[in-house]
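Only one chain is included here, represented as structure tokens and corresponding to the form predicted alone.
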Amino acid sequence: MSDAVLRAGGVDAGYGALQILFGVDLEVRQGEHVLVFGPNGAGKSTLIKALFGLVKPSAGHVTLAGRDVTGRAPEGMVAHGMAYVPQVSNVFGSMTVLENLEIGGARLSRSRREARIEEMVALFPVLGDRRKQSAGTLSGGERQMLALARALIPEPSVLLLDEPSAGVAPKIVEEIFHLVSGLRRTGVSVLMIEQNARQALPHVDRGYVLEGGAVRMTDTAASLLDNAEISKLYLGG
């Protein structure tokens, strides 16, 4: 039997008569992390937006902790524990790093949010000395901590990143896939969409490759490594 905390089988979906899913089958076991890549247009971001609710599969089903929640809202998907972390707009610039993290628990207790937010603190301690800055005015990499930091402060059981490196400066961009590994001590599974596949799949446990809106084939990351093929087609090498 299956440890998967989260489940996509055989999901199609796309944008009015445009497919852009076909027949996707995936899934993520209690504390994995696991990468998906491929060349552009591949459906990627399609599917983590199937997956939280953002586009409505036409067909298959998607699974969290093994109840049905295909095509839920994606305050539904929040409310039975997934987080998203979009690949832009993921933090509210006017405000400060403080203010975004209290809107990361909004849902929470007030004596449950502040110690909430004191562990992200010391999850990311750049945060706590930025508490009353403009969120706006972080850099790359510290706006990705912050998104991190407020997506995982409701307690989340499964944390969807589209393309985490995005907007990174290339120096941090291997600092942020290690920010990323780290999240292993919180327990929480991890599903990562990242263009840059080859600096992250060393920090995950199993990829998918997707291609044409289907899987292609997966493995471990270890061995999607080593593959020739996989490397000459879709890791640069």
Second form
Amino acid sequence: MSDAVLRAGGVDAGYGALQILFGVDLEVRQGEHVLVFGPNGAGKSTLIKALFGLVKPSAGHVTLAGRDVTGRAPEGMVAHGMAYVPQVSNVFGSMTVLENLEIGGARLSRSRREARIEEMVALFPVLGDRRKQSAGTLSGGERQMLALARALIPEPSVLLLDEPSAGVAPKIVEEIFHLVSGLRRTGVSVLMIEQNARQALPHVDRGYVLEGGAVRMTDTAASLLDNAEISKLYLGG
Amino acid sequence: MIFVQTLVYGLALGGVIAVSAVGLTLAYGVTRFINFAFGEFLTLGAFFCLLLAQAGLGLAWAGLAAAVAVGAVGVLVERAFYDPLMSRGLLPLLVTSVGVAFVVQNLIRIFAGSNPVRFPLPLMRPIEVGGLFIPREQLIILGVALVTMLAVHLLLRFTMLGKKMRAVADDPMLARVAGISSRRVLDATWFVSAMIGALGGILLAITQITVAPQMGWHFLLVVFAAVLLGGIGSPYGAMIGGLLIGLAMELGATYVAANYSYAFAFIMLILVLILRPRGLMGGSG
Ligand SMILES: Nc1ncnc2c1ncn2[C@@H]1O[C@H](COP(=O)(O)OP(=O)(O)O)[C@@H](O)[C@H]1O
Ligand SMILES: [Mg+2]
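Take the protein just shown as the form predicted alone and give its structure as the form predicted together with its partner chain.
Let's see the whole complex now, leading with the same chain.
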């Protein structure tokens, strides 16, 4: 597809001698929301790290908006329009909510940064109420929202989310998925990982099943939800 | 009478310690290793200031220029010796920093000799307040120390550079993920740390009236005490820790035993650490 914003082609990656990913092919198209799911330890987080440059692929290519960015450092990825929200420790706990957002906009001009912060506060009103509060005191859901907002400040073209429901109270999980889904309005493309795939799939366009570090299957979200075998193996029955 | 004078001396010494401790703890917060060559930033600051003053510069300008020069030395030291070792763990860094300390001390000896040199302070008449004579030097030291600490506070709270420094200190990985170039933040941190160290060294030279090649190395112990007392990595803790240690040293020397002021610094430290193992402002993490 020529309209892929983010594409991985034949990506191998791992930690030292330990190979985790084996020839992963994946793409995220303009404005599309994509879910990667699969069992614990399948290599989902490693895949996101390889795309973002935190783990250097030992083979294959990563392209961002048609540009080869394989193995670039994360700082460079951010400069080229990628953003990443890690699964854990994704806010600066010793800094205020406002300061966390400012760090997200560190590369922008002051006026642009302030404008983007106001847009994020409009999108996540709870953050506006807590501007001066230390991020370390936020609830799980509020932290995820702050982490999302921080990542969105530089107006990335692709947002990588590692388990946004982790550490979030069950009744807030649906709200988080709604918020992410609502980002379609801004045009940002999303690549999301979730353990909780049954709940996440209805909010995305397409999905990839990752197992043993390789893509087992890919299809539209609706087909994956209808697929009895996928349902039995990966969606908890 | 004596009490108030002791208090002034204690606060001034505390200011010297506090400034130095802030410089050390800032670099620690961002790099997570204790730079044992930090004392040499103090010594270099005092000697550069002495040199420039001897060359005819006014003391204030000499002090500022010396601080900026030592800031540059700090960046050079980091780039040449520490940065290449950053990924090798703590021990090589600690050993290297001790090595850097000895090399700098000996370089200073080669150029300036081993004997203490008088610091060229102009004669100043003490200020008389209600029958009390307060030396102007002590007030100047306290003033410079307070202004320096205020400047650090403004840097950390209100500038983008300061916020980036705090972000890297909080979580270096997340800072990278957020697109912060740790390279530039590190350079800036070392510059600021060494520059503040140099200011501390100049203030120390004023309190001691002399400069010597090992002045910073010897003073480092007290600076460590202040850093630990306040909670390592916390700039505000270092400020409070420095003032408390300075007061403890002067009060102890005046009222208990004149030759044991270092001991009072450590009695103070031990007492606080028994009550609060992470220091006054140390976090839980
Ligand atoms: N930093 C690391 N060093 C070594 N092995 C790791 C590291 N991180 C993850 N792994 C291993 O890589 C495999 C895949 O982990 P991960 O990508 O986190 O899986 P998932 O996100 O799908 O649960 C696991 O076996 C895990 O133990
Ligand atoms: Mg994971």
